[in-house]
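Consider the single chain below, provided in structure tokens and representing the form predicted alone.
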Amino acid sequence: MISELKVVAVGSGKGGVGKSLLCANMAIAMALSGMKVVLVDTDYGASNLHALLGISNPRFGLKDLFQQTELDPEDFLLNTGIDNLKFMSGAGDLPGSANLTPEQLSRIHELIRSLEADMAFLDLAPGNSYTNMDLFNLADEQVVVCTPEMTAAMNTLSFIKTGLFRKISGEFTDDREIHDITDYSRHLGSDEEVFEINRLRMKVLDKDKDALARLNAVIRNYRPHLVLNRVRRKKDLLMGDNVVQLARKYLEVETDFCGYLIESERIHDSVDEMIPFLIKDPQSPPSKNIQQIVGALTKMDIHLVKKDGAIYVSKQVKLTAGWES
């Protein structure tokens, strides 16, 4: 019997930070641990995640969801050659497909939530478009990928901020006045202070005291995870700590810095060879990084070993403080 689906979205403030590689290998790690997993490419305008899995020319992509109403959800699931892992392709390079209508986005949401799996990993398009942020916020767990450059850190902070304000707007769809206050699109060109948390609280309090409690609850519960990619030296890890501190200071968002991925030729080789590095060598340094990241995300200790061409896995559930005695 399949347990309740848990959706994990992996996003980034800009392209080229290794988001797809991370997402694919995280999904593979969970599949190897025995969970039934679906990896979903939601980069509708430029989907290419299938290439990282060695899959060429997927028969169906999510674009077909809008063009062929008779398709069954199972038609979108492709075999990956990896036990317990199915793949759902995006929309290739269909012009305009990155800009989904609310109705199309709703159909994507319904399809994802109807998957018969333990986990679904969503590989998002880069950037903070509303389509992207709604998919990011659809997930039960959100992962943001950053690299150790200041520009990437600023883009990451902007991504977290846009996601938070989009989440707040969604909370107040039943209150048009409060909803409009938090809608970026209605304040283009406005002073940045419009979107400072304390300024927002004052505006909301001005309109409705009860709404302030709802606003505070959204901020308190918004807890994205951060992964730092392309770490070359120990001091690069400071960038992850900096993003956490900036998110806390300016957004009052508690971001979980759940791990990092080192820069490695093994990763570059895996892309060229179209073989995920976790499959090729589960005991390599970047593969161990992935195991630590998914362990932090799922509260499990996962260890993979390859012997005689087969991958063996051991896993243990981490006990919470209340059970440790």
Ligand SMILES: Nc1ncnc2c1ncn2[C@@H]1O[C@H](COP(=O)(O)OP(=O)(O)OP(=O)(O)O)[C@@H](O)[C@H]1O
Second form
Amino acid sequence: MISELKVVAVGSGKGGVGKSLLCANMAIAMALSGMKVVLVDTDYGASNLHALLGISNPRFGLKDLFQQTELDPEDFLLNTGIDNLKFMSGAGDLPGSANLTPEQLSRIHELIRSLEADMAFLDLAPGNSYTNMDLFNLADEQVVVCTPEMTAAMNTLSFIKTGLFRKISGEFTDDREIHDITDYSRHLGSDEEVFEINRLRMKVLDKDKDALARLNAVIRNYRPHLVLNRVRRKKDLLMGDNVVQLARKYLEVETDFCGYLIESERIHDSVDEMIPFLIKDPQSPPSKNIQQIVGALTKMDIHLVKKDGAIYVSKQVKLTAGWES
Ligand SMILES: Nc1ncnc2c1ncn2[C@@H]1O[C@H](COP(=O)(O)OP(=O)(O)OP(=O)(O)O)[C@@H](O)[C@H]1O
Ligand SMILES: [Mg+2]
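Just the form predicted alone so far, so send over the form predicted together with this ligand.
Below, the chain from earlier opens the complete complex, with every other chain and molecule after it.
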């Protein structure tokens, strides 16, 4: 039986940090654990997720949604060769197609929400364009990927801030003034004054108490998960802690640092070979990292084992949500 659909979006402020790899392998882990999963490539400008799954030519993809009206959600679902896992391609390297209109976005939103699955994983394009932030925010769980470099950490904070402000402006569409005050994601980085959420709060307080309560509720409920990729040594994990602290200090956002993925030749090779590393060896160190991350997200302990070419799973409900470094 299918439970209520859970949508997980994977985004990042910086490109090339490992979103697609993480997203594909998380989706595979959940599918292997018996859930019905759809992996969605929402990188319309430069979709390439299919290559990580070994699918060389997607039949057609989401861009057809805007050209043909008589399509059923099922028409977009491609087989992956992995049990329980379907794939929806972003299809196409159409220049300019990365920016979607509000109507196109709401069609995608509807399509995703109508999926008959337990989980959908959205692999986003890099950066904080409006389209990207809206896709990120439509998910039930948000995962932001960072690497242990200062530039990536700064981009991660910008990304979380843009997502939060976009969410706030979306909640205040009935109040032009507050909507405009919070609609700063357009001029990201250019206005230091609004970087701190407290200053925004002072502006809203000038208006009325109700608005402040609504603002506080949006901030309180905005809880992205953070995954650090390309970790080479224990010290690298400090960058994840730094991002959590800075997001708390300047944005008052509680970020859940839910896991990391080590730098690994196996990962690199898996891309060249077009075979996901989790399938190749579910007990390798990076595969265990993936199981740790999905375990933290789903509050389950998931263990995958490969024997005689077949992958077996054992899972248990976790009593605590934490993870060890
Ligand atoms: N943990 C890792 N170990 C080794 N190589 C890695 C790791 N993570 C990422 N890579 C390398 O980085 C490349 C980019 O990864 P990926 O395509 O997942 O990034 P992305 O964030 O989706 O990029 P884009 O922003 O372009 O969509 C991979 O093809 C792989 O070669
Ligand atoms: Mg990608």
